[in-house]
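Coming up is one lone chain in structure tokens, specifically the form predicted on its own.
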Amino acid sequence: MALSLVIGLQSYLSAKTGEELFAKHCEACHGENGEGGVGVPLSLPSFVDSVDGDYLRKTIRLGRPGRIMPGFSQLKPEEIESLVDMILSWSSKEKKDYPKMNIVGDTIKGSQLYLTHCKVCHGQKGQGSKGTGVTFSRERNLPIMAPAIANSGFLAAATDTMIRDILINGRESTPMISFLDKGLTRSDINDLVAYIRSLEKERVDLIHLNQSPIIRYDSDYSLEETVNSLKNAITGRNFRIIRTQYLNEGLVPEGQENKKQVIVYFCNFKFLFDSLAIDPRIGMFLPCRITVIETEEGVSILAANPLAISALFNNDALNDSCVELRNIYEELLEDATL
């Protein structure tokens, strides 16, 4: 008995509070006080007043596949509960509790209503807005990006009754107004809910294939010749060379750099700005950089594979940019080693 009490006390003392868990796992994206950033503003009254605990639990556990929000499967049930309690504490209203029941409606009519009233914000197939929640990638007067309502994480977390409630009441301070105010009937709203739920069967998630983290080509030329060929290939594709330096420059005393390891930085500013508007985190591997290395086995030219990095970001909207950048790297490496 005494031993179980000690174990229970140790578990209690070691448990992290909702505030500690939020600071560790959520604050970087959702803001210190839930005001939003890369992630949605959780403390926005029209959001936190319209969700229930079960929706938050499933969202934390499952995330939003392909939409930046990861799933936190490693958290213990009591830790998720602490996070849910903290988020709901931002609401001054009575806690919601949406019953789990299927809303019956006409999905064909609902699809027509969706195209008329929802597509402009949520996308043709419910894929959501492009970009992230930060002001660089959304209009500054919008506090929240339109979510991906065809996303498997959203559809698993949101009940039909919650979706219906949001459509009926809207979300104040966002473009999402009451659909009753738009002139729709409650029967129309049921049709919309039925259509949104039907997207669960049609949804196809993009799958990240197993990607090698490095793109590598071997060169038959000297290091100097390969670097010069690389620079010519870069400028020939309308990229601007920013600088050329030794790979370990600045990490060792001046004069002791490894002169057999050279890195070339370059950029196309239109590509850079377009990509940053989709997800500012792409700045982690921009501007572009390619490394040329000479070893006893010869000269090699290498670049980080953008698709391998993209898979870590959980943002399918980045895929097109990363495919384009990977193709650019492969063309440049091929040209430089011909």
Ligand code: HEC
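Here the structure is a predicted model, which is why all the values come from computation and not from measurement. We call the rigid core the largest set of C-alpha positions that still match within 1.5 Å between the two forms. Positions refer to the first chain, counted from 1. First, how it differs from the form predicted together with the named molecule.
Core-superposed comparison between these two forms: the C-alpha position of residue 96 differs by no less than 2 Å.
Can you give me the structure for the form predicted together with the named molecule, which would complement the form predicted on its own we have just seen?
Single chain only below; no partners, no other molecules.
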């Protein structure tokens, strides 16, 4: 009894307010006051006035798999509640919950309407636009990137009635306009809702979750020979070598570096700019680098597996570049050890 009181008191004292939790977990992407950044804006009246607590609660818990927005399943229910209350406090409107009824519509007609009116922003299959949030790589004529709607996190959080209201009202001050104003009928809108709901079954999931974080090849040659073949393979593929150094160079006094651990940095500018445009955080992995090490067992070449990056950043939009880079790494490592 006394013990549970103490524990209760401790968790009361350590309970964080919505503001503190937002600053810790959300601000970096959604902005200090919810104005948006890598993440979409959350404090716009057209957004906060039109969501209910359940939508926010589920969105925070589940995140948006493959769309940068992480899931916060580690937060306690009361912490998620504080966050929900805090976001809802940005709204001046009285809150009503969306009814959980299913909306019936013609999915075939809905898919045609989708291709005509929505594909241009939300993508052929509802995968969302490429890029991040409001400030970085979005197309300049579109102030906010279009979210993924064929996303397991979104579809689990949004009721049919909420999706219908978004299509009817749009979200003022964003590129998402009212489609009732655009001339669609309420019946067209129901068809669209039914179509969006049908995408639940086709959801795109992260394909790279089970990738080993490191690629490793063993070499039958000496360290020096392996480094030279690696450099030839790199320049042979139109990459530019930036520098070659000992792994601990600069970290130990000059002359005392470990000569059995060499790292080669290289770059292809087109690849660099294309990837940074999709997700600026990929800069942490660039320029490309491959390490050659010699141990008692022989010489090996190691590289971070680019396929693990899209999973690490929860960003499916990086998949194509990561697959491309993974193939390049494989070829380089194979050539260097041939």
